[in-house]
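Just the one chain here, the form predicted alone, laid out as structure tokens.
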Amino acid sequence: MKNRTPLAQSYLDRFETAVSTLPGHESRSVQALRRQGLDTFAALDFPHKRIEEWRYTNLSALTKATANEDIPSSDLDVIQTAALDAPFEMVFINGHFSSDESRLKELPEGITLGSIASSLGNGAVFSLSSEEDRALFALNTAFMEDGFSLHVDDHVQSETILKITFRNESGDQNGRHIRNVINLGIGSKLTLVEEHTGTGSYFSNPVTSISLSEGAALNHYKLQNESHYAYHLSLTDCENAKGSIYQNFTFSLGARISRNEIKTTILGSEAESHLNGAYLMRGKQHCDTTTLTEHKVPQNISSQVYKGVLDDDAHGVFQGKIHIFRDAQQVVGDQLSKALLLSDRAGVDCKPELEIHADDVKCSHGATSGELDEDALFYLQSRGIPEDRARKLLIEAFLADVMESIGDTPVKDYFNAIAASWLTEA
């Protein structure tokens, strides 16, 4: 018999109980789905820190308990600031969908929104590959409750931002394993934000699968502020198509432990894939972002930018990896991550990683961590300036040119207050 990590053996022993309850229960493909979830997940329990994806997270300290300590439902240290004002939001509370905090009235002509736990109920099914081995993917699919579905039709291009917003607390072992689908078709646009927070200690599980078709674009910008006890781990799949754009910003401030896994396949002639993001950690908060960016065919273009600031004993860790196929001549792939430390005891681990195996290609991947400029503090105290006013700007303009990528206005204004809440914090 396996000797399972307790979370995990927690999951098998409870899933005959929980899948008579679950969406989709009086379906046997979703029934089916779901065990083949189950065994994927049973095989492989958790990550560990043996598996060179994970060697630089380690959690222990969720897989070791059930993530549900007795946390008051406060939670002072996630970032509070004014909403950002989008006309229609999609809200889920403890991982499901509540009409009534929801603002879907009259959505753009084209653009279809809906609940996962309705199609579940239907009898939808997800593809579950044969070959998939990452375990929290497995562990979704199995204990997944709900998550939206978005279709946009071809050729709707939408200017306005549609938002969805995940609110979580302390509850039920089951954790939150959110499930999205997002769709667009040919020539179609659309900017999405997705928000999440919470107050006390939870496990929070959520995938992401995207699609675009041929000449889409997606703007996905993702605000992760958790509480300060939770466990946030995502997962983020993209198809590019031939001339789709994906971009995508994560700016991450909250949980105790989170990871950001982003993997893009560029499936398509002149596509784009751009991946950007900001984290700001203090206190003993760990922040993983890992992604993987596959050119499978010639002609297209990739990039990645990731800047964290971490304080007091944070740690950060970047791994990017650019894949580049045997038959993906005249590709660009470029790849940095920066990280500012702003005490002795913070760290970083970063991995930049090229695999190329084709020879007309362009490719750069770099990684930089250090103090603030002692010298730019010393000049602008010497004008005047408070030091720790001093050290806020310092901070703002390193990640100045990060957030400048943010292409919607809205939402880089709204980030950048974040930003400026936690520095006020700082």
The other form holds:
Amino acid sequence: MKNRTPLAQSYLDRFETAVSTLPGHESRSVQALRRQGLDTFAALDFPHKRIEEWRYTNLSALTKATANEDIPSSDLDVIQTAALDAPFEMVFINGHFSSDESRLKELPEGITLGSIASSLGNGAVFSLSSEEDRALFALNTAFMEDGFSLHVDDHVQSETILKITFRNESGDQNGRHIRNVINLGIGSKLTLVEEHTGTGSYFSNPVTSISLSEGAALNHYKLQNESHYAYHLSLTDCENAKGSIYQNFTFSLGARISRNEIKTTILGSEAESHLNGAYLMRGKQHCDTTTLTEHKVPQNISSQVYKGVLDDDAHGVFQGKIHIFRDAQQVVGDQLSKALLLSDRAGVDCKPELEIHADDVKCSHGATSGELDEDALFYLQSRGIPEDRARKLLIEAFLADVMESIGDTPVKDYFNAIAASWLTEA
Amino acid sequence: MLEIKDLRATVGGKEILKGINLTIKPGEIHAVMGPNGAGKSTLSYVLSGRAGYEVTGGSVLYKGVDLLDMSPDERACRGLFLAFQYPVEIPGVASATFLKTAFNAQRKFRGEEELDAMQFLKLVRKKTTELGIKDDMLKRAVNVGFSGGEKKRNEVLQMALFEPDLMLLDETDSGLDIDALKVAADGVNRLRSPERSALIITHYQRLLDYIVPDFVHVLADGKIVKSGDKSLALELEEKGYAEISAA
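What I would like now is the form predicted together with its partner chain, since the data block earlier showed the form predicted alone; can you produce it?
Full assembly next; the chain just shown is listed first.
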């Protein structure tokens, strides 16, 4: 008899009810997929610190029996600021698509956006899969309820910004197992902004699968601004075909414990994968960024740049792996992780990892953590700038180059405004 | 303007200033000269309020008010300006943003209206033209990639912008060629007025050819051991510190 975590056991206990009520319950293939997910999850349980990839992130606060019992009555801490002006927005409330809240009329031609709940209702599982290795992926497969399904036709190049908002609040024990699927056709282009926000205590477990066809380009932004009592454990997988470009920028401010795990697999030459991000954490927040970039074929480029600002007892984790397969010659891979520690108690764990089986490649990695430059602080103060303003200037300066990597100006302005509000609250 | 009485200070537990007495009246330029390790830079940092320099005794009155009680930014807002020996590089902060932020912080402190970006740019252009400084450095990050001379010019530009009442120059001549030295001296001389004072801290007499002081003091082992007029600087140059300090 296996000693399961209480939360895992409760998912197992709930499964039979779930499989007969969740979207697609009438479809045998959906049921089969869910069972497959459940079996995998049952064998794995939640990730724990004895698993190498989870050494630095402890989920016991989530998985213990008393989890979610200390739900605060009032919401607080979520940074509120000017909204992003996006012409189209799809809204999910507590994990369910809300047509009333969404603005999706007259989407540009060639862009198809639907809800996963309706796909599941139709028994359409061809674009969904389970996973053998990752427990959270499997759990999502077993309990997925909704999410978005996005398809962009070949050669459709949209200049508009599509925003997907997930608003959560504390409530039932099921968690929010959002499943998203993105397919970009040949030579197509899109800018997508995901925003996760909420109040109270809840467990969000979104899984996003992206497939970029030849020459497709996706600018994918994610704002993780969950409630400070929430758990946000997300998985994003992207497959890059020849000449495609994936640019991901993840901006994390929320959640008690969060993990952004991104896996990109480069399957074509002249493809690019750029994973960038910033995280601003305080209190007892914990933010884990884990990336895996696989170069399977020659002649392509990848980069990862992450910058974190950690105050109070906050903790950051960066694990970045670049895996270059034997035939993947002439690959360029660069990685950089920098953390700024604003308190003696804040800390960061960094694990850069290069696994290179080809001999003609260019790879670099670097990880640093440090405090604010006291010399610079004094220099600014000696010119009349008050200390708090001087600190703010220096933190903004620390973040400046990674924020500058945001290619879409409205998104850059939006994220910078949020960063400024975060700094003002300090 | 400035009244230093029996000032004692330690750095990392070690006493560096061992009882400094110095009075600077409005309009006066004083030079403090001394060998390496005499406490010259410590004096400038104590006066400007840098953390890590602990005052263990004595007092400093600035315009009749206790200077040591003020934060570094308040000192600056009240008209004290330290020209750094080694101006600090600050990646990611644009010079123009830095100058405007500092300038407006000082105006705000004094209850004056802040300048907008256009008004400020106009003012900076005027100052750079007067001083013969290229304004392309405004677009770059503060002091990043600047040559030694450019960094000192940047200090002079700031001094011209802020129009301080008391200028502290910490080894401004170190690492400067003669042209840069002249720009720096010109910056100070332009600001010379009956209401403004300066304290020039230097190892060499060279800068004093261009900024002629009213008084010269010799600092040795944390104390002022000799004071005189500008001729003392020449005497020092000739005889060296050892002889003067021993005298």
